[in-house]
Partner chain sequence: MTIGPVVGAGFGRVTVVRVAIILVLLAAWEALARSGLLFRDVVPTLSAIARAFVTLLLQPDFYTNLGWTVGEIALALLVGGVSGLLVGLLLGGSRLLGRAFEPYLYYLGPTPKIIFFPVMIMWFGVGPTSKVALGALSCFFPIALSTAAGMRQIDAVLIRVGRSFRATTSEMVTKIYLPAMREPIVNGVRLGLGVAMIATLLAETKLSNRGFGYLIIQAYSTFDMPRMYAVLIALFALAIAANALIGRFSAYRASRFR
Amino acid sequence: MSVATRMAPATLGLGTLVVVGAALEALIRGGAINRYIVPLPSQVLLAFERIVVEENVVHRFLLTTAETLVAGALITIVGVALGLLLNRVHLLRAACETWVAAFASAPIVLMYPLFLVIFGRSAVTIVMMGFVAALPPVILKTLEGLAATRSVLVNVGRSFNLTPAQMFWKIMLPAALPTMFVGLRLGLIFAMINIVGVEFLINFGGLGQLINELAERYDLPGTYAAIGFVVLVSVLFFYVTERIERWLRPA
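Next step in my check: the chain by itself in the form predicted in complex with the partner chain, please.
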């Protein structure tokens, strides 16, 4: 495949973005689109610098990242522990697995007013919301990984007369790790989405609050730039966790 053929899709994608941006710029300047509803793309690009300098974006970014990481640590500890427990006690698993799955598809983030009452308008509410919303995939994937350990591996362990502890550390855990990481990555993404969302909704904390504040000030280019910034950060986050996952499971 020649370089030109390989580059064609990426060029088309980027080119379309540029063309759409330029067309919007022209339409807004020509008055076809109201500039008090959609700001000029050039203004939005310029506003990036402004929000970085004036709105403490770096600090906000670090705050949101820290909240996500704390929620990530919590889901790792609690989610993996619950997954192990359910895998151990078959009866408990038979009773609870469908509940966890139902919990995973329920709109948990709607409970944020309840968390506000319990934890107050603070970072604890935001972290706890991220934690609770992101817990089910970690539990489910831990269970899935442990349950899917190939029986030949388990038999090898048995033929070596491994103790249950050795069996777990030498056979079950290494075999389950790749699937568990899928769950952790999903959990981290869920946590991040919910944390930014709740920051926006309760107008407190890092990047989510920035969007709310700029929108309330009716700073249009700033709002669009802040949304663009959060989208970039989440795409980057998604990309990096994907890379780490691939690096951890060389298939």
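Switch from the form predicted in complex with the partner chain to the form predicted on its own and print that structure.
No partner chains or extra molecules come along with it, only the chain itself.
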């Protein structure tokens, strides 16, 4: 595959973003969109440097990232374990799978007052909110990946008299990894979204607190730049998880 072919998707995406930004700039300058509601894209781009230099965004980014990684570690351990449990105990799966799916669509962020009462206004509340919100997709995708393992592979394992542990590590886990990583990616993004949202709501922590402070100052370019920074962080997390999956599955 040539370099031009590999770069085509990224070039198209970046070009589309530039065209949309230019069109939005023209509409705002022409008065079709109120600039007191939506700032000029050029102002938002200039605000990136300001929030990096003046708003200590690196420290806030590291704080939000640390909270997201802790929540990600928790959902990986607990979510995969629960997915494995549901796959092994069919009665439990029949009883709980629908509830887990319903929990995935629930607005978990609205539970933050309860978590504040339990854990206080601290980073623990933020991490636990991200963990609870991100757990269902990891459980469901782990269950889906394990259940979709081809029966011929399982039969080969049985023909070699593999123990249940060997069957899991040598056959079921490698076969389920692609689907499981989809769940982990979704869970990590859900965790970050909820972490930033709770930081915003309780005005505590990293990037969410920054967005809250800029919004209260009515610094629209800075607010949109901070939101854009969060989007870039989510893209970074998605890219990192994709690289980890490729490292674990070199074939």
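So that the term is clear: the rigid core is the largest set of C-alpha atoms that superpose within 1.5 Å between two forms. Residue numbers count along the first chain shown, from 1. Quick caveat: nothing in here was measured; it's all calculated off a predicted structure.
Core superposed first: is there a CA shift of 2 Å or greater at residue 45 between the two forms? Comparing forms between the two forms, the residue 45 CA shifts at least 2 Å.
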